[in-house]
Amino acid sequence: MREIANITARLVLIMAVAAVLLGFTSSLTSAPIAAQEAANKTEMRKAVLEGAAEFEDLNAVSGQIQAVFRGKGAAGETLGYVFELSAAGFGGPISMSVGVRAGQVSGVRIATHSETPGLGANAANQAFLSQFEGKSGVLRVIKAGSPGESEIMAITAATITSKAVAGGINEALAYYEAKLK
């Protein structure tokens, strides 16, 4: 019985020391991690709204839209808007940033996704995302043929993912037209 109590006391001591060390490590790393995440988000915003020097959070949330930022130039003029949103893809949420300038898509970047490698994951490729640049209005995804002015060619075998990305972009464009134009 004494041996079990001795082993139990040692295990409790080891777990307590481990918990303290984990807590200490977490407190040391949480601020640098948060700063890096903020820097990554700023870089993504700059990638979808070229020329913007700073971003003002408009504290707007609507449907898939999680945040809206006004992109300002060096002189403080409004260059456009960046929408951070989450669309429901085939494998789960697709987090993306969409830049809108003068009612047209200026850029799209996928931040995170859980789509199938080699299929839906191709939505993060610039070859797919560049189709949206310069588009406005309501965009439609097609599977075959030559895309028209308001059409986007779906990723082969990933129509759900393609429609999710287009749906998110449509929501950003609609929000811009209704509330920011």
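Source: prediction; values computed, not measured. Residue numbers count along the first chain shown, from 1. Heads up, when I say rigid core I mean the largest set of C-alphas that superpose within 1.5 Å between the two forms. First, how it differs from the form predicted in complex with its partner chain.
- With both rigid parts superposed separately on C-alpha atoms, the smaller turns by 15° against the larger between the two forms.
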Contents of the next structure:
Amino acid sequence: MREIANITARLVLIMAVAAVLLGFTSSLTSAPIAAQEAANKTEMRKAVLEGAAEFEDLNAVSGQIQAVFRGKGAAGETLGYVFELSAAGFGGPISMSVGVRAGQVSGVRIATHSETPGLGANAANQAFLSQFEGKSGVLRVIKAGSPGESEIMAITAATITSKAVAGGINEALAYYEAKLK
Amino acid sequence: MDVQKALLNGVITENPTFRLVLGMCPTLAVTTAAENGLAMGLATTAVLVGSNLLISLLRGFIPSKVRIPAYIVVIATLVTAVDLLMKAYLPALSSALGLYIPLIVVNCIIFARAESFASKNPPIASILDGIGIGFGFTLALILLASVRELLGAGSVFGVNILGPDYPKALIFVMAPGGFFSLGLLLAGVNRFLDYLHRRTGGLI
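Having looked at the form predicted alone, could you now put up the form predicted in complex with its partner chain?
The complete assembly is shown below, putting the previous chain first.
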């Protein structure tokens, strides 16, 4: 009986110290982490819509689209739009930003994903993403041959990931055509 | 236990991958490219040093009957705290290694060293053991990942080696290739170590 009480007390003490330490660390780091994430997001918006200085949240949600921003230039003129999407990839959600300028894709960046390292994870590389730049309309993913006007070359052995990214971009382009044009 | 002995033990005698065959899940999962192997190895080394130190310091306090849950709580707390601090104050490092941190919490090498070494040895020796084992793990991951990247993508650390005409054996960067490479390397490395053992008269 005494032994059980002793063991329990020690285990409870370890857990309590761990909980306090974690709570303390979490409250200490939550503000810097949030600031870091906000800075990353702004950075990403600027990367997909070059030249934009300010982003206005249009508070729009639709399908895979989680946020739409109007990108404004230095004088306040509308340069284009940035879509933040969550597409269903092979290993989980792919969170990405798509810039649209005058109906064409101006840039794509992938923020977070859980695709297979070495295969689907290559979708985050510019070699794949830059294919989308300047494209408009409905994009199709092909596995072989040479891509045409509205076609995108899939990443080898990562067709599901490639299609997920293209699907997200198609949705952003369609949303632009329907609501923002 | 001196540094040299700890390194020799971690890299050869008790190499976590080739000798103890521990931590196979993250090993097979991340070794698709040499760079990933290096990152995972370094992140694991850092956690291993920290967890060995903590477990060693607490070794008189943790009751042996409930040591496993106690280890899990201590190690998970350490890893989570490091992850949060890295995200907040070292964002560049976090984006490079952050992906591997959650994989490390469940890595049995950490528990194996806590159980078989840190719980029975003083702090300094435990830190050295963490460095040695971590170093051995890192080298093994780089070796395995280099083989897979070379055969599967024709490159090592992203640098093309086999030329543009090499027909990439993609299976090597996928799961089955992980097992093929690991099996062949296990056989090869152990054959080599046996040879070394005999040649040095049992020194290594």
